[in-house]
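Here you get one chain, nothing else, as structure tokens; it is the form predicted on its own.
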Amino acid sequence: MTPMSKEYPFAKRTDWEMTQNELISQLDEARKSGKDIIDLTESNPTRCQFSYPKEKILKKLSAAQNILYDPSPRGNLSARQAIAQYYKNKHWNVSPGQIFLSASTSEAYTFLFRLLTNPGERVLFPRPSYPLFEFLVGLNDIKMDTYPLVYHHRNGLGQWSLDLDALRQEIQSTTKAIVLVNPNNPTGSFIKKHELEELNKICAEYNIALISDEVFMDYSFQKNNSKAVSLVENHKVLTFTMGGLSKTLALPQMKLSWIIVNGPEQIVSQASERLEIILDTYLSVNTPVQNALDEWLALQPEINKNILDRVMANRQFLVEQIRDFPACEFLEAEGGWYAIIQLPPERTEETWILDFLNEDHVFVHPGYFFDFLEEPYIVVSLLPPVGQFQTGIRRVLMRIRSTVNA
């Protein structure tokens, strides 16, 4: 028998770059050595020593309940009510009969890939955004590509819009969807009216379908965001619209988001049809957690806030630190998680980054990270406990100004 050869022919689709870049290698390093590193990137809830409602979280996953399986495609009908009552409550109407449950916002968006494109079919992304995109792109074998965000200032005010032009450019005959992110990871902006209407006029004239990642939506910095959109009931064009609990109820291990379908009534009816029979295919999502889903949301407001205010005090401490310190620019957000400050040109991204970690013992993100086109820039989570927060900033911009003025 012939020996198994090393170089194991894999699907293309997995030829990712296995060696880790130099920024993730020195940080290994560092914690291996004993360094006590503040860690400004933690995105998980779960490690940031939030409060939780604990015994009623964890009550109804004991249910007897639990114990039968009677699985349904788009979701337990209970589990649906809870989700379209949780809409309702933010006056926006949404039916059961709209929603499609998956165990996660990546899942969804690999079954909405596999409803609307054939391999080698094309998706446009904002840029900058989530990293994870790359990897879902190549796992269901389309093309990516990209629209820019834009930061300008208007009226003294920064804020980020999009160049709605860049992106009708970017369509191609194989174009198929469209992804919003909104609002948007990092860059914390939310879709306008405006944009929306214009996008809506794209994809009727092309037979494009939006999909809205609307998982930061609860995280407003505004408590009446005017100027902010959500597409659960954009009826215009085919769109489908994301949640779920990694976000909304800040609890990513429970697994739990949802699919909400609009648009014409023929339109949205044929994609049900086969969105369902996609569903049915895996049936991902376990029932513990959707037989618990309507209590669970009930707490949303108590864990909402707790977060919120956490993000809001951390925030609140970037913006005075950054106001008389004119080497850097803090750059203007209208929710979310994160802060995104521009460095000094002095140095490059890198340089600065691996200064705060081996000098400050402090991580933080990359622009890069986020496929920002300019650089120096520095991606900051705002969900840290707020003393180790200060405590980063400062460490940071310490080192900034003590560079700038050397």
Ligand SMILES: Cc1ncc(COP(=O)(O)O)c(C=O)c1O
The other form holds:
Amino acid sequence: MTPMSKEYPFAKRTDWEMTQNELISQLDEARKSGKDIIDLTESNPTRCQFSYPKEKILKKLSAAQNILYDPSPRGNLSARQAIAQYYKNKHWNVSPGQIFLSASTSEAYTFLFRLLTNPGERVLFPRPSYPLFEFLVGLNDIKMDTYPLVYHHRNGLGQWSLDLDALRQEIQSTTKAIVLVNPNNPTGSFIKKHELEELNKICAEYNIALISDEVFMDYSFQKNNSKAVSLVENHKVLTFTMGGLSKTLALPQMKLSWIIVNGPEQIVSQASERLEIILDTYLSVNTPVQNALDEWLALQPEINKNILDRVMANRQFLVEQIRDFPACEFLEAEGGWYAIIQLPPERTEETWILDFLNEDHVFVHPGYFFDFLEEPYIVVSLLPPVGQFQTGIRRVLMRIRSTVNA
Ligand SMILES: Cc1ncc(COP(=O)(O)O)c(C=O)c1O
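Now that we've seen the form predicted on its own, could you pull up the form predicted together with the named molecule?
Complete assembly follows, chain above in first position.
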């Protein structure tokens, strides 16, 4: 028997940097040494002391019908009808035939990349955005390009826009999809109508699909979500819109997401046939959750209100604190679970974050975690309980004040 070589020949796509980043090491150390850290990065809603309608959620999991396994590649019709109804309540027209279920949005991305790209082909992602993309790209043997989201001021009001010229310049003959995160994590910016029109032109010209990640769509800061533009009804080019329970019901542990396919009829029909085979290969969505979906989605307004009330209260506190504090800028957003603050340039991003952690026992995300183009920025989750959030923010702002005035 040949001895196992020291370097086992694992697939190159798994050659990740395994050493822990400095920030996480220091966080672990602080916790181990017994420091009570206020975690303003917490974005797992099930750890943020929300009151969920527990009995109603759990009751359906013990239903007798869950014993029967009767898989359907696209997902159970009753579950897909419930999702269509959820969109109807938002006045968006989606039919169950357009809906495909997956166990998570991350998995849905993989299914779409398998459908749309060959190894080495390219997908465009927003920047700044959600850090998991880098892993999804690597695991699917594709290449990542980015297009910038730019923060600017108009009539004294800050807002984010897509840099469409920069996006155009990133397109190559092997670009197969453009990903939108709508609203984006962490910028909280929704796609605008004129941006979508332009994207439709670009995609039609180059035969590129749109993938719109709308997991945060229910968390608009506008009453009635009146400004939100969803891609569920976008039929001009091949379009995949994703949503899921991890945000819509704040139940990431239940593992159910969906993809809605839209676009020119013939392409949609071909895409759907192929996507169905991909899903049939895995059948990854569990039966009890699909059976529960219609009753669970009826709880969406109640759960959504609980979370949005907290998000709005924390956000309002932040706005008020920063209003009288010209050294920092609060970046405007339209939705989501996060807030971004631009810090004074006296320190690097890393130094600020480590100071907050080690001196003030508050943990916040650095902008570089989301691939910001500049620094220093911090990103905080708006989910933590209000008292905790306010204490954490007060400590951070005091540290900044004392550093800037030193
Ligand atoms: C923008 C965005 N998309 C997708 C996900 C992942 O969702 P899921 O839990 O359904 O995989 C997240 C998780 O935070 C996210 O922020």
